[in-house]
Amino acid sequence: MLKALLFFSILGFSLSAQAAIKVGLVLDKGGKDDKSFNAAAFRGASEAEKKLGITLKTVESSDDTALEPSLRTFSRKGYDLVIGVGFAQLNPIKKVAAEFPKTHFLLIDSDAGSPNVRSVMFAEHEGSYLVGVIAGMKSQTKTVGFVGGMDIPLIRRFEMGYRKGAESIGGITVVSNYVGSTSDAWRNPTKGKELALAQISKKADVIFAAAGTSGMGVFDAAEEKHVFAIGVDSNQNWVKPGTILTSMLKHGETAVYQAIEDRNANKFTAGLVSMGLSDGGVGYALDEFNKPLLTPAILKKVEEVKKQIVAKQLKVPDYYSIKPPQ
């Protein structure tokens, strides 16, 4: 009897181990250490690995041409869920998903419209509007800045939300620049710093960086010139305490973890998922690093605006209504 129980116990353990799904995560050239959106996705996947016992393999693509081969390799090897992070993976995922219709895919930041792909998009303009309000209220010079990474509709969406939020305070001027027009724009902190310094010379005393690791250069400039910067995607308040006013949060880690959890439980569904202020998909960061920087008046105002957006009493202008994502 004891031998039988031991046999079934071992068998049960073996089946349990075999049941763990395999997840392939493909990041763009920003990599898992970009302290921004890739880092958030990697954080969500790592949490799933720890809590759910899944097998996780991560690939950081050296350039955009490596995205499709990486996605295809995971699919060929029978991975249960293949994840692509960033708009640059739209066409590669659409192509590979068509080749492997039985494989499930997750695409962050674009809508693939494929029957085996869950596409998650965020209301970046809503979160950006909030940090724009904060910037406008904090500014002493009545001039704030925006440094975008790659000049694409997605980042223009950040800028428009931020601009409208800041301008809603009244008397605010917004200056903006973009690092570049190719994917290299996400990894050029030297250029990010150069643009930030130019904006500071134009009296900008709060600068929102939506630029991947190029934003680290913006942070350096802000620290050197004793002005404020605003982080993006992940909570970056800790990077330079006292300099980072807040961070516009875009919870890619939640989208990634939820997709893995659903696939692990055989509950994965394809289709478009939208995440905004109403469901906690975007927001702003408040913690021990930036609490001293935000006055009660600022916090009261931004929370009032947040409630208005969620209640649909305030409609944030959306760049996608002008130029939809490709």
The other form holds:
Amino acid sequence: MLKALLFFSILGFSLSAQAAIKVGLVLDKGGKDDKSFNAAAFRGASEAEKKLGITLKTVESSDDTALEPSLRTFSRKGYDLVIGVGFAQLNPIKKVAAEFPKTHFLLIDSDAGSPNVRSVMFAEHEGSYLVGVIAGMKSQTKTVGFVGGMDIPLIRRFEMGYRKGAESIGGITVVSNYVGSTSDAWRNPTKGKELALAQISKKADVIFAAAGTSGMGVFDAAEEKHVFAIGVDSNQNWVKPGTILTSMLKHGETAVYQAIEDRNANKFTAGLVSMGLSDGGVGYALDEFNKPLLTPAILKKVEEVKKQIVAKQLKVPDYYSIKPPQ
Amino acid sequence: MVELLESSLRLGTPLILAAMGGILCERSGVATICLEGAMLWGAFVAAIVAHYLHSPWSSIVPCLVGGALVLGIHAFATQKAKADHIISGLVVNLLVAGSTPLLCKFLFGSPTNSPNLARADRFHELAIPFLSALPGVGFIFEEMPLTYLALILPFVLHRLLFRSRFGLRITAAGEDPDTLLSCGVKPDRVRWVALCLGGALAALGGAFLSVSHASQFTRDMTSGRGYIALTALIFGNWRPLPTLLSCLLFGFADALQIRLQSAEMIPIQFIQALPYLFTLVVLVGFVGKARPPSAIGRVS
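Could you please show the structure of the form predicted together with its partner chain, as a counterpart to the form predicted alone just displayed?
First the chain shown before, then all remaining chains and molecules of the complex.
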């Protein structure tokens, strides 16, 4: 009996060792140190590497034309799961997924619609609405700002949710700018800073940055001029405690970890997965760094709004319903 | 309006520093499209030194040396190895653009950027007592240290170029190297010095980007500012004072572009293209009058 048990446990062990899958992660231009969206995806994948013992290889693309070859290289080398982060990978993934029908893919922020791709999209407008409410209540000047990275429907979706959230407080003006119209806009902190300074001169005292690494320039400007900034995607409260009011969270790490776990257990499913406020896909960050900045009145109000959105009593306007992503 | 002018100064500063470096190089007779590379290298060196030594001032000397080395490569290629100036410049630019992400990855694990500098590790605005309190123009006296330097430098350079023996030799090396040689001065020696000095200045322009304006090095962070500086110095007819004005004009166009964005009725792509459109108009409309040094780019 004991022998049999031992035998099976050894067998089980060797089986699970064999099952250690290979995962290829392709990040977009922001890179894994953008402290934001790519950083979240990388965090999820690293956690899976530690906990599930998978083999992880990460590639950061220098420009958009490098995405497709990176995805194809992983597929050709027999990686079990290939992950593409960011809307820019939509067409590359569609193409490569068709070439390698047996490989599984995960695409974040866009819907590929291919039979071997799981596409994860987040309800950014819901999370943005919440930080908009916080910004509106915190603002002394009744003016809040938004600095977007690349001018694309995805970032417009953040802006619209944020704008509606802030305006729901009453008497709030929202000023908004975009860093650029190419993917270089994700990594131009000097431009981000200039935009933020221009907004501060227009009396904005809370600025939401949804701009990848360019957002660091927004944080610098807010720090120097003693106003507040709001982080995005990852919890960025720690970057500049006292300046960062909160962060709009988008749990890319959960999506990545989940996909790796599913693939590892052979339970991977393709298709579109939507993650919103109700299932914890988006939210706002509250920790020891920003607790002193958020008054009980603000927290009470934002939790109320959150409940209303989850209960579908409040419908946050979605930019995608005006202009679909592609 | 004051805010707009302040922003023009900030955006103009790296252009001025790089363009002044460029004037030295080009006047000595070397075509220097690798201003871009020298700037990018300066931005990189300054950011990592400030990161490790926790002081922006400590980054100045390594940055100057770094810039001098980068254009030293250009000087070696063009003066010693007699390579074509444009090709050599291109190679230097590519070398810097490729090696900075590589070194970043080696040092910090990510090729896209260096770690954020804390507030104390980067430059602060320095208000000059009394002058900064002046009504109307006070804002000029509340700038980053490198901005003051950029505003003074053109006058120093003007004096150096037109009033000193060294400056006249630089001009002679660019206009008529054979005569200079017949006077017993080797033009290539003069060019070596001019290029190293010019590279150091351009690198300082890069340092302004990474430790003054932004708070980290990001890949390709100069994004063409070296070329814009080159345009500005051509527009300024290879003379320091007109070049100062043209750099400020380019800074102003950029600052205006940022502020016009909020006007919703004009498409954002059009507004963002304005500085480039402006460059084009300037080049087509005014460069007819510009006269480059006669011996520029000549491989002897």
